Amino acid sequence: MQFEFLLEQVVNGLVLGGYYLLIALGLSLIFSVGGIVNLAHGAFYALGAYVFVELVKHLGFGASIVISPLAVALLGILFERFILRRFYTADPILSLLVTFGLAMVAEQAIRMIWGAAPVSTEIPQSFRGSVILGDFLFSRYRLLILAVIAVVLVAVWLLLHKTSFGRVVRAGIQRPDMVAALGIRLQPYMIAIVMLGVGMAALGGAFFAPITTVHPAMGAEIMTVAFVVVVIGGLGSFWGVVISALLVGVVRGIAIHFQPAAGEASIYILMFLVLLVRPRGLLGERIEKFE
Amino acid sequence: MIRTSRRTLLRAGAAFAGASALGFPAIVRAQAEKIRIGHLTPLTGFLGVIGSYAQLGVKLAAEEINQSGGVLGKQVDLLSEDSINPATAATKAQRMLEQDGAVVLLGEISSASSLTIMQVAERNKKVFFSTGARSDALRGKNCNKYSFHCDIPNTVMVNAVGTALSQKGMVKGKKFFTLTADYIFGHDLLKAAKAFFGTHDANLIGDELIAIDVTDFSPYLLKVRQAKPDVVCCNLAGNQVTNLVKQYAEFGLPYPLVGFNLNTGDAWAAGAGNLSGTWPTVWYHTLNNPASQAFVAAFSKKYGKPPENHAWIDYITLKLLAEAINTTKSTDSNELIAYFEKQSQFDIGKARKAYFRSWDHQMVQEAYPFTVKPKDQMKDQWDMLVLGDAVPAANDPLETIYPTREQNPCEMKA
């Protein structure tokens, strides 16, 4: 029985991770490509949510879902063409202190916008309650949540590697100037990398909105997850964010398993063991620029 | 030499002038020459919500006080800020205290960072209204006598929810499992609900503590179903609530839930559909009095928004604390200490008026058990609660409920 607890945990884990992979995943992304920690992409996951639970209120659960990411996604235009192009060759410590400005001045936005209390939000009746597969209990929505992030996984995989602009951005990770030599310019790569990015944390806000508290504050809160994600994973790697992702959440569901005081702590133990073996991440690649 | 342009200097001036708009509206400040009030209470951080409302509510009344010509002749100065943290909280309480001339503080909601103000108080020799903080060990074996407490505490709570879940039959040999907010607050609950489930034949199969940070519940919700429990108690604060409900709800688990501890506000932000469930309140909206009913009325057309409890008890607190100095024509502690300690009697909007127990500075008042109204007879998206009968009973003495001398380890220092 035991055991079997556990790997309930586990699986339950991975479904977290793939929810925390939502939020990393871009902000490993920008930072790969554009040299910039995005220390604004909790704002994008707030706006997400805030924006979905507007949304729900007239276009119903399912167009709520897409309409909100994709509205976030062109708000990512207008950072990217005002904001962060102004810092690719930068210090690095100037995007650092703008896109944390960034996220205050959002925070507060939010908080003027839609005041400080929560806004609220319910599951749909369809997804609401858990089934029970083989001996594991899942709740009906997170499953929902799972496929999703599937789906979007294997989207961003394939653009990554299977398309041209997915080659250009690899290359662009590695060698920007080669990239300009061959007299391609990164610019609007970068713009879509960016409205990519923003536009899947939005998603990951928009999916949590009915299951968690939507307040100003709660794009501050998923950033250090975030962030713990992308430096356990490495910079510059798909899979380095994906198992790393996957990995948080399951360590942190065995911990609250054994030693539930220890839960929250145990992510950052895990990082801290990671670069003491590995500094540069699980799968982190050798990025000269950053070098 | 470097010189600052004007044009600089004017775009530096501008963007100091509106980040200090957008960093700072929480800071509320008036004029000197005044009778200064030093309010502190979270206003980020998981109980950021509810105190925000209480917020609302101080200044509504500082307001009201000031309108109906203030306290001895003179305004009121209220001076009202986010305590952050319990150490944070001690070092603002000290500088409205020493720099600021603040010649009372009231508010807080976390027991942590009432505890550490309560101190500070006990220190300068000046009073402190803990107003929503609840942990019983704030008015017990930490009690001091420059600190009032006029929320109800832990134990009030168990024994008000107690009392309704015993009398539907779901307290006698019933398994319980609590999930339980790991600060000061949530470990004296726990203890109460021990105390409780011990003298009424429950059993508590499980308990986690949980950080106050957790957002995601699955791992914890996961363990209970393991317990197979017959009620799943709620012994969480702030945002934590929110977050439970709405993925116990998620879950759909068949256990019911219930709580000793819930604000409106948690209530407000976890949704209609997703609650359920008995729970205990010091206050709601809907109370039918006519004090209370004319601060709804006045605070919902200040704010459009009905107020939450913490916006009415810290209101309450600043209204008896005005009556109070213009009652004894003096803001020293030592008098206001009398004068509270005479168990003066207060209308706070309630059925029977209360006071503070003399030996242990507890505002003695009624508290109600709640349910949830089914979503389709709800008036508006605040219309969420029915309350239950106020307890204690019309003909039992309001002290029922509070802890006794025998129970409540305070000894008050001269």
Second form
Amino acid sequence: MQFEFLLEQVVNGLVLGGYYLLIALGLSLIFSVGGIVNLAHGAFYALGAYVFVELVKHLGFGASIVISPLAVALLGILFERFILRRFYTADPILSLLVTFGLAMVAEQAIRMIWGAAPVSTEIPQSFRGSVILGDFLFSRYRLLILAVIAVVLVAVWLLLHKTSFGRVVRAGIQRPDMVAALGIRLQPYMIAIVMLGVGMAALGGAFFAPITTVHPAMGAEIMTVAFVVVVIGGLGSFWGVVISALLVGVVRGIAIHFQPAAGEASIYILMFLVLLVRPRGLLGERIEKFE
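Form predicted together with the partner chain done; form predicted alone now:
What follows is just the one chain, with no partners and no other molecules.
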């Protein structure tokens, strides 16, 4: 029974890690290409959850889970065009201040529109209950989340490694000077990167809305863990962030199994140990800001 319960915690940790991955991967991509630490990233996660909760009342689960991240991704176009674009070549502290201020504005806007009280929605009927695999019991909805995260991960990897768009983005992360010398401007690619990043964050918010508390400060809460994941994985590394997110989720799940109060502390201890050995993170690369 002890081993079975521990394995369940590991699976739950993988779900939690996938949840972190959706947030942290977009955050890492935006920083790697644009050189901007987007402190407003959590606001798009919260917005995705709230839009989903609103839409699911009228359109059902299937349509809402698709439309809500797409709607937030389209909002990302305005975010990139009117805010981020002004700071690509500016002092990084300016983009930090602006995105921090925007996060605060977004949180208050959510309070004004939906109120300060938490809202909730239910797991769809078709995904309620559990799946029994041998002696193990797994939630159907959590298995669905794992499957969707796996599909998103493969799709993003294919986009970055098997398309001309991805080749330019990866070159821009590693050698922006060479990309500029070839006459390729990275700025237009940032629209797609920002849409992808905030869209994944909104998808995380939408999928986790039925199993977590949806409240105005949820975006600020997830940002701390997202930064821990990015730092552990290493800036500019796709697989670094993937490994880090899953590792953080599993470590937290196992820590909660042995000592529930240690769950939060375990991820910061993990970050300390990784940075002690690898200051750039697990698979971190050297980052340069493009002109």
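Between two forms, the rigid core is the largest collection of C-alphas that superpose within 1.5 Å. Numbering follows the first chain given and starts at 1. As the structure is a prediction and not an experimental result, all values here were calculated from the model.
**Prompt:** When you overlay the rigid core, is the Cα of Phe258 off by 2 Å or more between these two forms?
**Reply:** Yes, Phe258 moves 2 Å or more.
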